[in-house]
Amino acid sequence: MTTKKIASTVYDWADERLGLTDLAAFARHKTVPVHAQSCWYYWGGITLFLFLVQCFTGVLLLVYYRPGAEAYESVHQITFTMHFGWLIRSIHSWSANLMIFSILVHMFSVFFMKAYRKPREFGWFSGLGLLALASVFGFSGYLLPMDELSYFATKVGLQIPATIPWIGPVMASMLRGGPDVSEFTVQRFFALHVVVLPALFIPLLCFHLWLVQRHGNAMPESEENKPAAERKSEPFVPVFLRKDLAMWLIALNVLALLASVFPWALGKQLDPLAPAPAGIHPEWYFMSPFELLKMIGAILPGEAGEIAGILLFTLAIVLWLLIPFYDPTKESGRRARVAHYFGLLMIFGLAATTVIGYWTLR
């Protein structure tokens, strides 16, 4: 029997199994629309390939990390013992702000192509889920060192939760595991980290790409409003497909250059009865909502300002997050180009805090 044959036969008996022939004709027919804006297209798989990246490196530091007490050892066990356990790390640690920052900007695209309209309402909450998990995964890994800084900037973090009035001071005990971060907060953390999270991560990111496969890329309403026949479009499978592994290509090359040339450093072993170092802060993800905090405290001091804090930054959230039935369709009208400001503000409004944040820190 050729080695043809052998190949053909093997097909066959998956084929007939798995349908791969349907699969492949599905591949050849979809298409991806080409125009001016289709730049943004790439975001959504940029971020895909950074959450391979962390899967693949966590599992590799999983296998020297040791939860609790002994958490900081295991680090620089693995930081400056292991060979090359410095750049799994970093790696790890890189690749998981660039994939924060990767869904900000594919949640922007997503926005102002309109794309949360009819009938992609469900892509637009579970891409928002994506990224309220992603930003726990990057809150839950920051704490693992255990490191002073990490220590010290998770009390501080903490503190925003714990704003929220009646259940926010027990849920930030409960994630504490005590009055104080201590090493049970690290179990907890690491729980939350490796199991929680990709248990439900993992399920809502198969659920949202399986949207993205059904109902197809949106376009922008300018090429909407252009007759069929003037529309471009290429195939997903090669074309759109190679030029996503291009993209896929390019972001390894500036996470190994950040990795490489910025390792993530390993602070000082915590001392919990030394005090806080100056500037400590959350991670910029969560600069935004600290500050807003701080700017609100500052005119009405005491746990007025905090609760009038945490209730703006809820009322933005729940505003963004129904969105698409505000602007449900082509033909709203004045209704869409209110949402297009409220963008701008939204994105205004996180660039202005956050740079406010850094700056008042120096």
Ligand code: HEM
Given for the second form:
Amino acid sequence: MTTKKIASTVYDWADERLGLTDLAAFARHKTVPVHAQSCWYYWGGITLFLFLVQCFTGVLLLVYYRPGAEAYESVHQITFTMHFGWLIRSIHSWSANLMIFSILVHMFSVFFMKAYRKPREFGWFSGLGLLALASVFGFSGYLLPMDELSYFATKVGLQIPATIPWIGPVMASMLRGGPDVSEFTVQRFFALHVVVLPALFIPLLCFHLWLVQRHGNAMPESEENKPAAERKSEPFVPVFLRKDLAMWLIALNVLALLASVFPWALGKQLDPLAPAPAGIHPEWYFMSPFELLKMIGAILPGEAGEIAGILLFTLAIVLWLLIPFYDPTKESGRRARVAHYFGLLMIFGLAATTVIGYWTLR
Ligand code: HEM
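What about the form predicted together with the named molecule, after the form predicted on its own?
Okay, now the whole complex, with that chain kicking things off.
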């Protein structure tokens, strides 16, 4: 029996039981529009790739990481004693940051392509759910090494939810497991990071991907207005998939370069009695709300300023979430333009408050 014959016998055997031919026909049926802005279609896939990297490197880190009182010691062991431990840790940390960055690029690109409009509203809502969960992934993971920087940054970060009227202080205290950030906080954040968040994230991601399969990719308005005969598309399997995989390879190269040339540092062991080092700030993706609260606090000191800051930020998120109801179809007219400017304002607001945040730290 030749190898080809063996392969075809195995395929036929599996096909009879799993319906592989139907599956292949289903995959061939999906097409991707081809136009000047097609490059934005890669960003969802790049985010997916980075999430897979997170799962793989996260499991490897779990082999030696010990939450609680030994957290710092175990990360020290991973970084300085275990073979390639520093690299795995560095890839995990860099990939987390790149993943948040690519989610933001993906979100704004689907926004400007108006991919939140009917029938893709649930793609928009589930996407925002994924962004919220990814932010909590980042926040909870940041504390896990329990070095000086992560300890003080978490303390500062928890001040944001603590300013929410009534429930804020209770929420912050529940997250900390006491009045201050301690080994109990690490234990809680660890459970959140490796059990609760993946249990919520993975099903939501499957739902998100299923929706893309169901509705296909949205096109920019300029393309939608063309007659059907003038629009171009290509099959997802194998043409677009091949390009998607090439993007994954580029992402892997960027990641490998960053992780090996700029290895993720481990700060000093924490001394809770020592004063906070100068310039403590949250991760870059939380800098915007952090700075906004600071700016409003400077104009309106005390609790009133904190409440105003939280209200303003919540309002922006709610409006962002509800955009598919405001601009539901391509007949939206003036509303479509308002939504477009709102998107530009969001990008500008996020970028400006982040830059000012870093600027004022100096
Ligand atoms: C971990 C986070 C996420 C992953 C892994 C992910 C993955 C994907 C993938 C693979 C696609 C299809 C390819 C593409 O159009 O890029 C897609 C489409 C889409 N995503 Fe996401 N996404 C995530 C977050 C988000 C966020 C934050 C939003 C917006 C709030 C969003 C909204 C959408 C929409 C509306 C589509 C349909 C786009 C279209 O029809 O062209 N996604 N996503």
